[in-house]
Structure formats: C-alpha cells, structure tokens
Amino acid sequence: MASVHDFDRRWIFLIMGLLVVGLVAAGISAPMPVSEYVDSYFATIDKLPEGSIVMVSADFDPASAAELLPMYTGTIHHLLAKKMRIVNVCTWPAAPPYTASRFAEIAPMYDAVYGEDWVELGFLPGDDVAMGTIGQSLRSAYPRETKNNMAYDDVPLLRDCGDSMGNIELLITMSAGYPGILEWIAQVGGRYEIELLAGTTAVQTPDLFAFYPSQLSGFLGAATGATQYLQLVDDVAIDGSVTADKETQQSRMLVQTWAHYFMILLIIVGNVIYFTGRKSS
C-alpha cells in the first residue's frame, strides 16, 4: 500500500485537465431532460394571451451572469416570440448594460416595437424598498423611462400598464441574490397576488422549493435549469436564433456531468483504499 499511499496527486489534476479540455475542445452536446420547475415555467409564459403585459427585472451583475444571462436571454426571446409586451426593470445597477444589448439584439428578430412591444424602465435604488415601490406605484417608481427619457404617458405601453401592478399579468426575475426572488415575493407577489417566475444561481436554488407552486409558478435553477429551457425555446423562438445558445449550455453541462463522474470514481476509489488499508493492518 506505501506505493498508493506515496501517489502523486497533482497526476488526478493532469487528468481532470486533460478530461475538461478534451470535451470542451470536442464541442460534444447532448439534450438534458426537463424538470418539473423548468416545465412550469415555461408553460406559465406559454398559456398568457397574446399581448399580455409581462414585467421582467434583472437582479444580476457580471458576477453571476454566466448562469443568468442565458435565462435572460431565452425569457425575451420566449416571449416575444408569444407576443407579449414586456416592461423591463432592473435592482442591480450593473444590469441595465446588459438589458439594453440583449434587447437591441432580440427585439428586431421580431419586429418588436420600443414603446409598443417593450420598454426599458432602467435601474431603481432601494433594493426591497425599490421593489416595495414599483408594485405600489409604477408610475412613482418611473415617472421617465430611461432609452429615450420619455414621460410615462408618453408611451403607450406604459399607459396601458397603468399606475400600478394591476394590468401586468407576470413577473420573471433573474435572481442572483439580495434584492431579487425572495424580496420580489414579499413585496409584490404576496400583497398584490402577481404570479411569479425567477430564474436563479445554484447558490439561491435550494430556497425556491418551499415556495414551489403556491407563491412560485416554476423557476430556471443555475446553468442546468437554463439548458433546460433553451431546449424548450429552441422550438418557439424565431429562426433558430437561440439554437447556437442551447447547444453551448448543453455542451458545458456535458462538460461538468464528466468532471462529477470523475470526482465520484475518485471518492469511491480513496475509500475503497481507505477501508482496505484498514482491514490490512
């Protein structure tokens, strides 16, 4: 046993190197199935009538956008492919960059019209005060809109929205921690009985359950909940436009299922030298 004992363990960081770039290099995908949660929410997008009034808030930054950005991404696709109007909010301040690329991108594959079919509200301070505001007052909240700093009557989407939350059928959030999902359901979700959806990190994840399905309509956790969700996309988005997105997400999945079946092997096989070593001596 002195020669497994005496192994060098920088070899098993060799071979998880060579294992993770091989299959990044390889560009292997393969579809994942779909989750209960993920089903849900994309069915609870699906069911809203044509023109429905969807309120969409980015609570992210660069540091979690790696998992948020491709849920963010499919939801406007997803819905404008529904043909809904969306009215975009952020709590982050480092979101709205992000927001307004993803949108000049996505909003011409559908002819989606600024003003009429979406609208960019911006960034508001304030963290759980800010969203307390927003489902109390919208118009208080954005007296302007932030693209072109029109008034708020001045654009017909938000004049059909109204004062407050009471014409806006759903509310998506990507959620990656203080203020977001958790906050969003205590403020809007529970006072004016809004049907929610988030999309969160792997960290936020485990505290979505207890609110599944009663004041949570489904939810995108971490990188395999938007895998899962661009595959479902894919079907209704316009000219395969989210396809490239999907077969990415599908292929770093691909990439960590190996990486996890490795660390197991490697667990089983230190106990097993464990145990012998045990019995051995």
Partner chain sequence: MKRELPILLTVLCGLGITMAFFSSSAGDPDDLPLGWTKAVNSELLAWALVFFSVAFILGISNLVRISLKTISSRGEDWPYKAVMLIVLFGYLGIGLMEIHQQRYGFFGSTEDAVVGIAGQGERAMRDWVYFKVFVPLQATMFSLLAFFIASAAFRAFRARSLESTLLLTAGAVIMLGQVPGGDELTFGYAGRALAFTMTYINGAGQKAIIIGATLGVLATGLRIVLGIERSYLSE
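Structure of the form predicted in complex with its partner chain (previous: the form predicted alone):
A single chain, with no partners or molecules, comes next.
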C-alpha cells in the first residue's frame, strides 16, 4: 500500500476548501448548549449594579478577530444594555480601529454618551508594565483620552474612576496572547483584588482552566464560547441588535463542526494506512 507521504496533499486542501465554502454559502445555523464557564461570564456581568464602572481591554489584532471580535461586540452590548459605564483600553497596537468602529456602531443604540457612559483610552505600549501602570494609576497611564484628546479630569467617567482601580468593579479582557489575560491576572487582578473575565482564542483557552473560578470568574473560549455568549446576550440586548451576529456565529460553528469531523476522519484514515503498511512490511 502506498505511503501517506505519496498522497498529494492538495486534495486535502481542496476538500477542506470546498467543505468550508459550501457550508458558509449554505448559511445553516443551529443553537449550542451553554457551558458553565460562559454562563459564569454572563452572570458576573449581569449581577453588577447599574452604573458600575467596567474596564474592557482589547488585546487582539485582525488575526484573532474572527474569534474575539464577536465576544467583544457581545460584551459591549451586554454592558451598555445593563447601563454599565465602560473604560476601554488596548495593550495591542492593532486593536483600536476595531474598538472605535464597534463603539461607533453600538453606543448610539443605547443612547450612551461619550465621556459619561464610555470612554476610549486607546493603546498603551509596555505590555506587563503598561498593565502594572494602569493598575497603579490610571491617570498617569492615560493623562488624556484618545478620541477627543481631553484631559483626564475633564472626562466625567474618568473623574469617577479616580486615580486607582478602587472604583472599577470588573476587568474584562479579550485576549489573543501576550500581553493578555495571564498578565492581567498577575499585574492587576490578584494584586488589586478586581474581579476578572476573559475572552480568549482556542489556543489560549486551555491555559485558563487553572485560574477558574478563583482568579477568573468566567471565560469565553474561542468561537464556541463566543457563540454561546451571543445566544445569551441576544435576550438582553436592544431589540434584535445581536441576532444577526448570533446567527452568523451559529452558522460558523456548523462549518467548524464539519471541519473537525473531516480532520478526525483524516487522522483515522492516516493511521489505518500507517498500520496496514507497517503490517505488510
């Protein structure tokens, strides 16, 4: 029997391509059961009193946006629907255009006022050091907000934050790697006893189980977590504003399901060929 290495792998690329394109074009979607971690993420936001200040950190770039942007979108909808106030920061340089575009679209739906209900502080270089500085003194980390270049004390929401993390009830990070959730836990979460939530990529998700539920109150793992969360947010967001995103995610999960089945099939076929070849030789 021929070796697997003799097989032209372009056939695998072709089948995978057809499978993904075909299922995306079909646009079929199906609901998913919600996991304990996602449920806990949702409940942690939901239980906060109206007007609480929540810091959201966008720590991702376009490579991981397929997984993290739906979570970010869902979280902003959820926070504004529950009338929380959002301080948005970024420790990845490629994140600000995403956050600006999301807020520009979502904030008007909830009549959220810039500077009072949400504020954008933008990108801060320095990785762990930047996070440590934010924890130590938000004012020295960001003397001005980024959208209108207003001084820290001229922004009502930042005045209410004060100088430290004491008035911030919750910290949420959408984390694609370094710097991200592990650094937020070390530099801010554990140090200032702030409740933390995270949305992460599939690659980073296994790292988080060690921190749940002590240092991390809940997390959204990859596209699966994003889909489950959007299903929950759809019930609290303003009339149908996340329904389309939810259905897109559900449809993507069906594509992922068949891609996973195909890969498992490839593993089985590859092993059958391997063992058959070994036996005969």
